[in-house]
Amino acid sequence: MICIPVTASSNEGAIDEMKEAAKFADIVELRIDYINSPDLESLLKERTKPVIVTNRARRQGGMYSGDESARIGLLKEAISLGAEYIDIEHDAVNEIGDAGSTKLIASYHNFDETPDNLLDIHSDLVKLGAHMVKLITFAKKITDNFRIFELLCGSGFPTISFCMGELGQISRILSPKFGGKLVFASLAKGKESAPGQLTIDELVNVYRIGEVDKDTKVFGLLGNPVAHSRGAYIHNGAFKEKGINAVYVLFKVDDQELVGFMEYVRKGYVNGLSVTIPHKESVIKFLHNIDPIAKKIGAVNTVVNQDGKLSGCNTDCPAAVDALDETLQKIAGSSMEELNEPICGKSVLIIGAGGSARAIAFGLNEKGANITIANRTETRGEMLAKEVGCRCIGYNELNDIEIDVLVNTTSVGMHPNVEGSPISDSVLKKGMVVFDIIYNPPKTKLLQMAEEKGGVVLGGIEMFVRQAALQFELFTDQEAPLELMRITVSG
């Protein structure tokens, strides 16, 4: 079910906040410590879905910051008023007598972490006697969301749990799978009642929460950062699409919680990866197999999971050769069948030397491009420079040298530093073609200065399209709704 809290800080704007919630939701949290002298029967009055009424004191984080006796004496009057639910602190619960028909629900929060002693916690909880409990903790690393999950699981118990934070976001998402009772999300961005809160236009809209069950797959984008990814809109609008009961969410993951993270997904958590940077190489360790062209390459952008066993494969590749292929069709004027290789013999720069740049590099050596690696670090170009065949220069030498194509592939100039451009504009020449993997912003500050100098420029959206797609087939063996998945990222 999903509960959509109200924020507002009168007893007029609550009564408008809980009839547009009333639109989407299942239940109203009217928070009245939010609005000051709140007059409980009006409010009550004009509800039209069933209420939950809060108010949570400063020391749990809410509102209110009053006598404590006038605080449960709030809620003992939403009582007798006839509210469905009341969500009373743990600690508080004694207090509030007979209840009627109104249903508990013990609530412990924990701002700062998810601690250790979760199992105790739900037990103290579920002994307090309350129709339900609700167990909201911070998610300080990705695994803590895991450890939600695996209370859920065995609780037992109507049980309301999930982490709050940038990290506790999938845990929002995916708590219903595990069993969790209810799903916050606020109205609009501005309204939410607890850090990380989702709006209801993102729960219902992207991730399709009304749909989340026990027997939804779920599928994910593993790095750091992701927030800038479309990753969510183009895979679940594709399920919709084919109506599979699948979910795609972001794993932001750092590099010392990347061994956890793995353990979980090889649990059964998680049943495919897309991976980004900065674990393309590094999540090799933990696959059972490889595809021959990944472990060329040294890098995997999907992983899928096979009962268990992970296995892991590079849609980077393909899609930018096929990518970079068409653009140099249509600058030939040329059909594929007219003109098979047209990166045959183009000399190819590319910036970069992480995994995309690996994928990237091997693909187009595979059809006879003439490759130079520049990297910052040059040690690190040098050994990709190796592996492939090619040459490495250092940045200071790239206005020495001839080019027919510029590749980046490194994060610079993305979404939201979009001002950056891995190299000046004296590297740009009239008739380059620069492609850029970047798909947020559309088009770089490096497309831009080449559009200026007379280049042709290749945004990185129709590489993410096509890299996409095929991770789809490979999570679901069904084809991709390849045009749909194009106008999403485009939208």
Ligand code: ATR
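Go ahead and give the structure of the form predicted together with this ligand, now that the form predicted alone is out.
Coming up is the bare chain, nothing alongside it.
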């Protein structure tokens, strides 16, 4: 069930917000601590959905600054007016007395951490004899969320529980899977009643919160940072399109937490992962199987969990090769010989020698391309060239070689530094195929320059969409809705 807190500071504003919230919420939380002189009678008369009346004191993270007996007095008034629920802090439950037909939610909030003794806190809450308990903590690390999930799985009592804060957002999305009774969403950005609260629009339209249940499979992006990622839009949109009971979330995991996080993955809390910086290499040690090309590349961007056995592969590699293949096929037109293996024998210059360059170099090498690498740090370029079995040249030699296909794998030209180009335009020639793996902006400075010279250009969106589509297929065993994914990324 979804609950939207009303946080207006006036009675009129709260009535307006209640009406708006009632369109989306199963329950509306009336935060009377936000209202100057709340008129409970009018507020409750105007409700169209069940309400939780909450009057949180400042010491517990709320806005109420009056004296304690007046604070409790307002809650008793809500009870006498027939409010469906009141939220009462665990240390004040005994002050309430007879609650009549109103149901009590005994709550515990910790704005600093997710304490070690979660189970003790929960059992103390249960003992208070309320109708439901609410145990809300602050996530300082990603594993705090999974401790909440463990608590929910074994709680055996109606419980609302999740973590606050940016790191706790996944618990807001996933708590219904583990039996959490209520999810809180803000009406709009800026209307949050607690840190990390997602908007109703995000919860409903991106994460399809109404459909998250015990059978929902959990996928997500493992990385740091992850906030910029379009992954949740692409994968959740594709799950919806295909009618798959799954949700994709963002797991922000720093280096020190990777071991703890992967332990929860292995236990089955997560069914599959996309992997990005900085974990593409470090995740390998947690895998039971790794596919041969990902092993060669030394980087994994996809992990699938089958009954606790983790398999890794690299979809960046086939995505780049396929995108380039298709472009070369279009150019080749009707020449059947070229159509079979358009990359074979082509002279390909790869700029860069990082993780993406590795994936593309090994992939194109398998297809018989004649590869040259140029990297800012020449020693790194030379090391990759040695592994792949190709040559490496300095930036000062770029004008001296024949190039059919140029691939930029560096971040030069990426938003916000969109005026940058990894090479000067003297390297670009008519008919040259120029592939930039950057997808923001869709047409980089390099691609603009290449077009001006009469080159054929390929932007990073195509590779990005294809690597996500291949992941989707590994996650679900179903064909990816490629066109929808393309539209989602471009939009």
